[in-house]
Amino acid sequence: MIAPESLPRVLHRASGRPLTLAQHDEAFGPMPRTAPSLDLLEASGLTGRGGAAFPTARKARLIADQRGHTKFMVVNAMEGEPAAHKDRTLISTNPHLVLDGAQYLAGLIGARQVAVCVSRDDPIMVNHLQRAVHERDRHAARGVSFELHTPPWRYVAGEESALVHWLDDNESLPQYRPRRPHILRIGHAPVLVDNAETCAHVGLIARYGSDWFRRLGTSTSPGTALVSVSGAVARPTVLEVALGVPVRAIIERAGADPNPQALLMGGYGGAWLDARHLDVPYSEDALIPLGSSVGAGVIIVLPRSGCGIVETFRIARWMANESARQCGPCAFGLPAVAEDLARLAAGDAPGAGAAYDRLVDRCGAIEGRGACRHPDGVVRLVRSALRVFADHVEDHVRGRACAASRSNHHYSAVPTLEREEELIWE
């Protein structure tokens, strides 16, 4: 097998049906028989594709350095928001590439058990992974044992500390972590948690090396990434792109509105990006100075006919309903933020002006005070909306709500919760 020199990589040989183990080995070649190398992973520069963009090798090294004989590797394929489809697409095509990477990471940290986690409410994903894990069971010589776990589908259930807590205690509650990185444990055993896409990239790096991985992307953001593109597009799409390509090129490939109002980058806990910045490179280094990020690999295109304040309200309301409600910022703060956004969107002066003032104050009171980063994500979203849609905010505060906010038929950025959109991949 010759390593793919161009796109796609992790979606190489994607056919719409999961490759069997034999087809997978034929397509990608066998995993190397040499011992896993942290130096190789570190040289690749791979960062996590689940949202935090933390260096994968540094995360693995932290667990590898822990004493004790029992350790666990966890694959996070929960994908907890309606706009995210990249892990679902990956597992629907190349599930064994994800398991290869998990096997390699398990070898790095000295784990013999790999827990693969996917929502029980997504029967298609569960079925694909059940078959892949069963095939692995018949080839025990591959080194580690895989076990499929199916937590309930909720946004916070995919947060890594909540996922480990569910594996340890059957309860999807995020854990308070004052310092990052923080060692998560099942019982007393340290745990490494990595996103499904991250594992797939590790599976390729193990085969083809760090230099090959760096042939695409930039020096500081090497490799490729999967992007779920939805909103004002021809149809929801999952693309594999080289990091550093212009954002405009990504949405053009998805058949997006050629003149969008703004983009929501990184998912529901991400931030709005003004359409004036469409030519910015798609990388953390380029997006963070603009108040945005790659995040969880989600782009939602907002057309000119939409209202960014209304869409932000809808997402904030959904996020408030998805919280674990175990601490004040989520239980009380997020519903209050959603209510203020509703009043601002309605544009009824002076109520809209008071709502705006409360939003500014509440964002400051909520940020950094949750058990997890869920409320921080909503604060980031709201602050970006107040900045990017400043002209609309002023109109709403003055009682001149835009036509889109008064319409019952305008485009909504919040996809269907049934998660049954037809997807394509490139």
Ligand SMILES: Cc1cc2nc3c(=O)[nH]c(=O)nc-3n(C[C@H](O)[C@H](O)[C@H](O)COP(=O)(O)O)c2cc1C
Second form
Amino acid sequence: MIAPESLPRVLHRASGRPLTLAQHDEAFGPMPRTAPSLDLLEASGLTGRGGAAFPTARKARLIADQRGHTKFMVVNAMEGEPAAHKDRTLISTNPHLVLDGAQYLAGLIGARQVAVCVSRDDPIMVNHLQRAVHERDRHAARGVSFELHTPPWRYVAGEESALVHWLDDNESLPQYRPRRPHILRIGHAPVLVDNAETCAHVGLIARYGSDWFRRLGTSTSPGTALVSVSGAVARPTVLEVALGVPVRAIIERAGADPNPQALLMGGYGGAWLDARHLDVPYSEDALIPLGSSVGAGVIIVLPRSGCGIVETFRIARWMANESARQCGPCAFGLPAVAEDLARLAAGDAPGAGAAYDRLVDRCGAIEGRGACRHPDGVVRLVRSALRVFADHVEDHVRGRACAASRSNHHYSAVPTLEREEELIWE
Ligand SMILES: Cc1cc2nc3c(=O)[nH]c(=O)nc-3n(C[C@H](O)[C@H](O)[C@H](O)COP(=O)(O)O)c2cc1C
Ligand code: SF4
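For the form predicted in complex with this ligand instead of the form predicted alone, what are the coordinates?
Okay, now the whole complex, with that chain kicking things off.
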């Protein structure tokens, strides 16, 4: 088997049907029989595709260095982000590539068990993964045992400490922990958690090497990544792109409105990007200085006819409902932020001006004060909205809400409100 030279890579042979193990081995060739190598993974420069873009080899080394313990490898296929569809697309195509990567990572850290986690509320994905795991069981020679776990769906269930806590005692709540590096454990056993797409890239790096992986992408953001593109596009779609391509090229392939107002990058816990920056390379190092990020591989296109303040309100309100309600700043702060965004969106002076001032204060009071990063995601989103839509915000504060804010048409994937009046809390 010859390595796929061009795109797609992790979506190679995508047919809308998951490849069986035999078809998979034929498409990608066998996994190497040599011992897994951390140096190889490090040389690839792969970073996590689950949202935080942390170097995959560095995480694996931390767990590999824990000697004398039973260890676990966890595949995070929860895909809790509502606008994301990338892990589903991958698993509907090449589930065994994900399992190959997980097996390789398990070998690296010295784990003999892999827990594959997918939401029980997504029966199609459960079915695909169940079949793939059973096929692996029949070929036990592959050395590592796989077990499927199906936590209930909620946005924070895919946060890694919530996932590990669920595996430990069936409660899907994020745990307080110091900022990284920190070792998550099931009982006393150290755990490595990697996103499904990250694992799939590992499955290819193990076969074809780090130089092959680096043939696409940039020197600091090597390889390819999956992107879920939606909003004002002709074809909401999941694309595999080389990191570093212009953002404009990605949205054009989905048939985006040619003159958008802004893009929501990264997901609901991501940030707005002003459409003046459409030619920025799609990579963390190019997007972060603009206050945005690749995040969970999501792009939502907002057309000129949309209202960024209303979209931000709808997402913030949804995110407030997804709080695990363990931490005060998250449980009480996020609904208050959503309420102030509703007042700002309604644009009734002077209430809108006071709401704006409170939003700025609340973002400062909430940031960094949750056990997990869920509230920080909302703060990032709101701050980006106040910056990118600054002119609109000023109009709303002065009591001149735009016509779009009264329209029923919305671009974020949040379910539409039943009654328009719900937008206004008073
Ligand atoms: C609120 C919240 C929800 C998350 N949900 C997911 C998820 O559904 N799937 C996922 O892979 N990572 C999710 N993450 C990121 C994980 O915590 C973790 O960083 C990731 O699984 C690590 O894998 P990676 O290094 O391969 O990216 C979430 C993070 C937060 C803060
Ligand atoms: S910050 Fe929010 S979502 Fe995270 S643990 Fe605390 S209450 Fe739960």
